[in-house]
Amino acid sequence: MPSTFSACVERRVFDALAAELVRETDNCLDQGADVLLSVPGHPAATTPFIGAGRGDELVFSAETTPEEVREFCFGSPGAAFGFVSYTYGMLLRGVTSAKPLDFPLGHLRKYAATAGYDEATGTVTMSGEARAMDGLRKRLARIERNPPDADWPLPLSAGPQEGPELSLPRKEYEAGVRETLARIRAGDVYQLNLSTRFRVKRPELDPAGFFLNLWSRRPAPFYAWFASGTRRVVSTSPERFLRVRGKEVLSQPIKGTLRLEDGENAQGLAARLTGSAKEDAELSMIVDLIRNDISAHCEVGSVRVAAHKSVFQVDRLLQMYSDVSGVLRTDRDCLDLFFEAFPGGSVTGCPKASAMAVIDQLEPHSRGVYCGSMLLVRGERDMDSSVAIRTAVCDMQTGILEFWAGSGIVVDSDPASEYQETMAKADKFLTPEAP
């Protein structure tokens, strides 16, 4: 019999819930949990969730549609999350690839137990079979009574530290920036986003110690940590794709970076970024396209741009997005606005279809979960999601570790500082034990 709870603890109560099922997950894939995370008062910030014991699954092949997509989010009640890759994305927009990936195309689950944490009010609120939903109360019942230290969650943990196999080093990497700006001259694109992927063989990888710390250190908007099969997905990232809640829609693309060193001025910095003509044509182009993919399914003459070429500071970079809101039609529901949109352009460039395929030449290794979306759909009308950059995949059975990292090119880019900042985004995976 499905039931609900709700009662007013600290957020750091919920969190250390949340980190303790995380941990049970390493452990055994019938325990723990699937989390999103979150930062109070970030631009881009979203609901804590945590999903805790396993219920059904869809598990995406290259047969999956957009509408048993929608049969499994809509067809039972609960909440769905987890992850919609970049290459089932490709397939929705046609372009396709030769390239082998050894990991589902997407993977969603739903669960005995759920629980989400109301800044506003301070207020957890669960719901689920009842079995479930007693142990979890009583896991929160203990914590409450025996809160965690000040420094939670936990010591640095193992991670990256040097020796990682790029599938674009810097050489290849400034040869295909060069490429891009040949394909950008010939008319092909006019803007695409390319990125280079880490591998690093770590056996001794605690990947829920690993994320833990990176939360606890780096903390970003869209924080999850989803198991499928014997990989964990560590996403950290600072980007929302698409929102919906009711009739209202939210995009935030982000284009433009600047790292911040140690000592520089953030405002001095922030005014360079908003101040250059290379970002603002970045942001403009995705902004743009990101009308376009939303107007289908919102109504007519509702979509708006807002704090345009805002600022934002996470992992130590600068980072510029805007604000595309529009109103939802009333004969269309969150995955229709989803699919349509998907992927989100900041991560493919433009035209997008155009892009992709270039993309897929110019890169020689398969993107999967990056650059796709981590995915929580709790209704018809009520979705959050993530473009899953910053994000890893941990393998316990092989040891590896994988992470990805790029930037976005137009006309006047240089190869040499879109080099610079792929590897200040792949900083936070790098150098995890940095402040």
The other form holds:
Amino acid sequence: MPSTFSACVERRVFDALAAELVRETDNCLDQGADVLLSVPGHPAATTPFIGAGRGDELVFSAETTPEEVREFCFGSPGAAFGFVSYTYGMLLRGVTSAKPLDFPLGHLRKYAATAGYDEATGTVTMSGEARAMDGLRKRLARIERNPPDADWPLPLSAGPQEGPELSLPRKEYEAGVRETLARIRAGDVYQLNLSTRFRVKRPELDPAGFFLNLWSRRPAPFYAWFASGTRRVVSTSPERFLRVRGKEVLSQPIKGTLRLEDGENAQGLAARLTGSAKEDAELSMIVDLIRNDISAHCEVGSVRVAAHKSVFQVDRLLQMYSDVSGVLRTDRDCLDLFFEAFPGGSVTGCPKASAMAVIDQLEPHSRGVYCGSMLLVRGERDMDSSVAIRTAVCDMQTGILEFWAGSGIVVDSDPASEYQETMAKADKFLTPEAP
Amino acid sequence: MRILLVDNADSFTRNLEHLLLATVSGADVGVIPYVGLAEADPADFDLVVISPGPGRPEDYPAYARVFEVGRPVLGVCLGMQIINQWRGGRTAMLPGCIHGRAEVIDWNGQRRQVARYHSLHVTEAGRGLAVLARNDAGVIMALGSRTHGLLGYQFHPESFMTPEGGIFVVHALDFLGLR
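For comparison with the form predicted alone, produce the structure of the form predicted in complex with its partner chain.
Once more the chain from above appears, this time first in line as the rest of the complex follows.
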């Protein structure tokens, strides 16, 4: 029989429970948990989530339909959590690719027990099967009695590292930017996001420690840990794709990035970001695209733009974003909205379908989970999801860590600057030990 | 009013649909993809709207049958260029093309902010089409013909950067004799 339990605990106790379960995932797949952590007070903050004890799973293939996903999420009680890959988004948008599919196109899971943390009330709420819940409650009580030290994250292992090997090294990336500029001038696309894939051999890497270490030192609003077969998805995204709470729809696209160097004045740099005509155009274009993408399932006249060109700081980067909101039509659910708008416009470019086709021609790699979404569905009108940028996949079998980074190209982009921006975004995984 | 909105695989078409629905009282807007145009009968509609989109006007030959039917047509961005092409006008690459930018233009004696997204521009208006607006740099921003029931906007009334997009829809209805 499903049951629920609530208790007031400190946030660090909840995070410590999540950390303990994440560590256990690598020891035994039947234990452990998938988790979503977030930064309180951040504009894109989400409700932290722990899914423990594996229940049903849906591993996407090319044949998986949104209707099957809907049946999986809504056909039985409990939250569903996992990822939907960018590659699945290509199928949804009718963009064909000759690249091999070497990773599940999506993977969602249900759990024996789940836990969430409400920052406003300081309350942890658990639900699920009584036995699994009992286990979680006992763990929580034990952690509360013996709270972890402030330095609970594992240190990063400093073992041998080969690489990185880039799918588009500097010369090729800059050539890709120049080709993109030619396509923009010809009118094929208005903006395009070009990425490169990094591949590093790190057989000694402990992905759980890697995830927790990054979380403790470089937190962001959408930190997701998810086990998929022999792979561990480590997603550290700052960007919300779509949230649905009842009838309220919110998307917070990010465009415009500046690296904050030591001793630099964040306020001055933010003014440089908001004052840049190029960054303004980049964000405005994607705001119009998101308005379009949510309009299919929102009430006419309800779609609004607020906080346009706001700036926040994450990963020693300043990022510009806007709030695009709408009112979900009464006859639609959150997955109608998700699959209509997927993948997020900030990682495709505009118009979306033609940008995705050009991306497939210019990028030699598959994006896989990168630029897809980490998705948490609690109910038909209760969902939150990220744009899965700043995301890595660690294969436990091969010891290979893959991650990706990219930048949005507009007509006045400079190839060298776009490459530098891409490297700045990859820095989190390239030099995770850096302070 | 029955409106047919033809989507040229653009990412702003629904913004245009919502603007039409919010502005035109009692409007019934049917949206079809460009590839489905052959199966629609433009004669069933009071107004045909050609959406923005990627590429050049010559990439969209199927609009010939829309024009041949003779119903009023409003074209936005690429849509304007398609109208112009049908009337024998010319389109060329816009030096230093512009995307996602707002600017203020002269419009019916007033200054209005509009959003621009275009790599191409009309360099020669087609037969019978009058240039109705240019921006401060002389780029054609609107053209049309009351006689032929054709109107095109190079800017995007459906963008959030065009704060009063509705006035351009109302103007279109007046211009095309639909109000």
